[in-house]
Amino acid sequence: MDKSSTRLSLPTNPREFGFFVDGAYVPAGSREVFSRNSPGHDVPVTRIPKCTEEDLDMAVDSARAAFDDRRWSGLNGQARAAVLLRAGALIRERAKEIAYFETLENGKPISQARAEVAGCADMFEYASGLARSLHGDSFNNLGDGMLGLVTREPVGVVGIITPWNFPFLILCERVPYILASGCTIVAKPSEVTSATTLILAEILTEAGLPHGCMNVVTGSGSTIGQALIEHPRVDMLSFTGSTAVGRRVVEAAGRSNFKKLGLELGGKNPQIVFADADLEDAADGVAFGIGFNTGQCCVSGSRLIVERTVAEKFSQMVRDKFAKVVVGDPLDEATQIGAITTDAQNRTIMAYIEKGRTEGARLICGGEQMDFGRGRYIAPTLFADVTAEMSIAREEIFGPVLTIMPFDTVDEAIKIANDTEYGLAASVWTKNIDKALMVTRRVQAGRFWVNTTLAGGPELPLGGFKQSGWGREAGMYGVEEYTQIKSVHIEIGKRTPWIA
């Protein structure tokens, strides 16, 4: 097959979007518009309005009214489930369109984008069942005169701030579960990757979600994002991004209405490889763990911790995998590693690579910008002779840069893995079940993989330990996260008088 026949075409003109409030698009009108260029091709692909704080107020008012009049929270679980199930079906119907715009704005390979969209449909379908399963508890042990109930109620209006690395996936790890709980939403996507969030709002309206329950405001994090964090009529905020910004979110929420927070923040995630592992599988998994989404992934396995007896051999195996990986046009079906999403992130990654060299790490492969005539691409990069105090060993790079550190004992491997402020994810590769379970129990991470990496589905929760965040998304835990608990005491029979 001619390789060119597997490459999608670029759009002739950028797609124009409004923002989405109360079940309909609001045109950009006289507002400033942000024109997004594809990071893989340097051509304009979307135009998105820069909302004002008045626009945000309008969106919050819409979500507030929709929550307070109970048009969604007052429905039974079956009715909510039907909308979520229909939304999942519509995502599947529009999967090619969603994946296309995800790739155009983000730069990730089109094959990866399609797989993510399919997983997002799964999220809605699974959450539809949870809408019917959500329940509280009862206490029938309070004596003949009292019955105790514990109910779960939706927390209210939820703001969602999502990053540019997984615009649709991170959104769909939250939205169906938030809606299953009965809450309403105001979403603020990254300015550079807003299209698929707006498309989801269209889909939910078509699926029968009442107007006002899903609103989308677009614009920069420093203005609209900050205003959403501080908004007094927003009851909870879900933020995904860096730990540094997450810290500022906590401070801002405390200054406003002390809203509840869900935070998924940074990671510097270990992949521990023992000598008794299937090394071929492990090398492929390690390469995938850092190459997936061009390394722009908070759960990417960026620290390779490998048993010393096989460290040199294994580093060469990973190098060989890197040499075979297909880097290139995100719209090409064969591409495995696509473009760097923003100019700023490209500069950050290259600065870390230079810092690795100057701090004394040994560059095994990669380290250079790749020139395809247009777009931003970085070769998958592998550093050895890395020590714990180096910046590339401690700080989140958010790019295809992997560091290697050797160990001699299980305890040493665990110590190196835990020597970080983060605790988002980790992987271990070994055929010894005792070793695998010991490492799984002792490494501090909210998500853990044994003899695989970056696997998952809608059933299991997502979230971090330490400075990688608060709370959990997805699964029943992700629905309960957006509820608050109420204790109800019901007296039975005649009251014993206090005043005789």
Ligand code: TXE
The other form holds:
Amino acid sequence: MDKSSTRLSLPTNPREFGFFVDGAYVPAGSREVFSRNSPGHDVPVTRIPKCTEEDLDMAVDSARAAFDDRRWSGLNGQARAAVLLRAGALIRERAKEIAYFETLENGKPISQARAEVAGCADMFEYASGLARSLHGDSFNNLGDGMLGLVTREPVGVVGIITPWNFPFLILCERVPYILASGCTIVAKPSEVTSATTLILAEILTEAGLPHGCMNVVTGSGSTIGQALIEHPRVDMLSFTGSTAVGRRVVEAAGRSNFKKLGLELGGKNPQIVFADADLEDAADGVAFGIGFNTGQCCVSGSRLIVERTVAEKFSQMVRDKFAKVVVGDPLDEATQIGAITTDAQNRTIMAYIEKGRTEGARLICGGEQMDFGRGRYIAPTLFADVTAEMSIAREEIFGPVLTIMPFDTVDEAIKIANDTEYGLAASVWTKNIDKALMVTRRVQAGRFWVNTTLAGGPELPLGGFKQSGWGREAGMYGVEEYTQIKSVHIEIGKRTPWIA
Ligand code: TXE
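Condition change, the form predicted alone to the form predicted in complex with the ligand:
Below is the entire complex, every chain and molecule, led by the chain shown above.
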């Protein structure tokens, strides 16, 4: 087939969006509008309103009213499940459109965007079952005169702030579980990738979610995001983004109403490769772990920690994989690595590459921008002779840059892996079950992969140790995170009097 025939075309005009409150779009009107250019092509693709603080208040009021009158939390699990199931089906129906806008705004390959959207539909389908399974506990052992119940109640109005690296996926790792718990939502997507969050709000309304349960405000982090984290009528906030902003979220919660927080922050995730691993599999997995989404994943495997006896050979194997991976136009079906999402991120990555060079690391491959005539692309980059103090070994780069550090013993591998302020994810590659289990137990990370990487799905929870965050998303753990626990003591029969 002619390659050009497998490339989607760009939109002729950018799509105009409003923001979403109480079950319907509010048009931009006289508000300022943010025009988003496709990072792979530099052409305008969407226009998104910059909401004001009054707009945010309106969205919070809508979510507050929907929660307080119990129009959603008062339904039984079966009714909530039906809405979530319909939403899953509608996501599948509109999958092409959602994936297209995800690629246009983010720059990720279209095939990857489609796979992510299918995964998102699955999350709604899975969470629908959880809406029916969520339950508490009982104590029937308190004596004949007493029964104890532990019930779970939805926390209330939940604010969600999401980043630009997986705009739809990260949203769908939260929304269906939050709705399954009975909470209502005000979401604020990243200013550069708001389209698919707005499309999800449309879908939920069409699926029968009562008005006011899913609201979306759009605009910058420093204005509308900051106002959301400080909002006194928001009961819980789920934030995904940089550790620096995560700190502001914690401070704002302390200053306002001590809202409950869920935080998913940065990562500097180890890939530990032992000499007895299937090295071919490991090289492929390691290349995937840092190349996927151009390394702009909080769980990217950015630190390769490899047994010294195979280190040189293995680094050549990874270099060979990088040489074959298809970098290019995100709208091309064949592309495996697309564009860098923002100019700021592109500058950050290139500055780290320069720092790696000046700090004395040895560049094995990559290290430069790739020129496709438009957009911004960075070649997968591999650094050897990296030491523990170098900034490329310590700081989250959030780009396709992999550092290599050798080790001699299992203990040393574990020590290097844990030598970071983060604890989001880790992978280990070995055919020795003892080593695999020892490493899995002792490396501090919220997600672990053995002889694979970046595997996921709706069943298993997500979240980090150390400065990578608080709490867990997805799975039943994710639903429970959005509930409060109430203890109920029930007296049976005649009370033993206090006053005779
Ligand atoms: O993140 P920000 P940025 C890391 C990654 C990247 C760096 C900077 O290392 O290079 O962060 O990316 C909103 N109050 N991660 O600047 O600023 C913002 O509008 C409330 C890791 O894009 O943290 C967006 O919706 N909200 C990460 C969201 O926060 C604020 C994913 C994330 O933006 C705000 C993304 C404020 N004061 C970046 N300021 C991961 N864990 O996956 C910004 N925001």
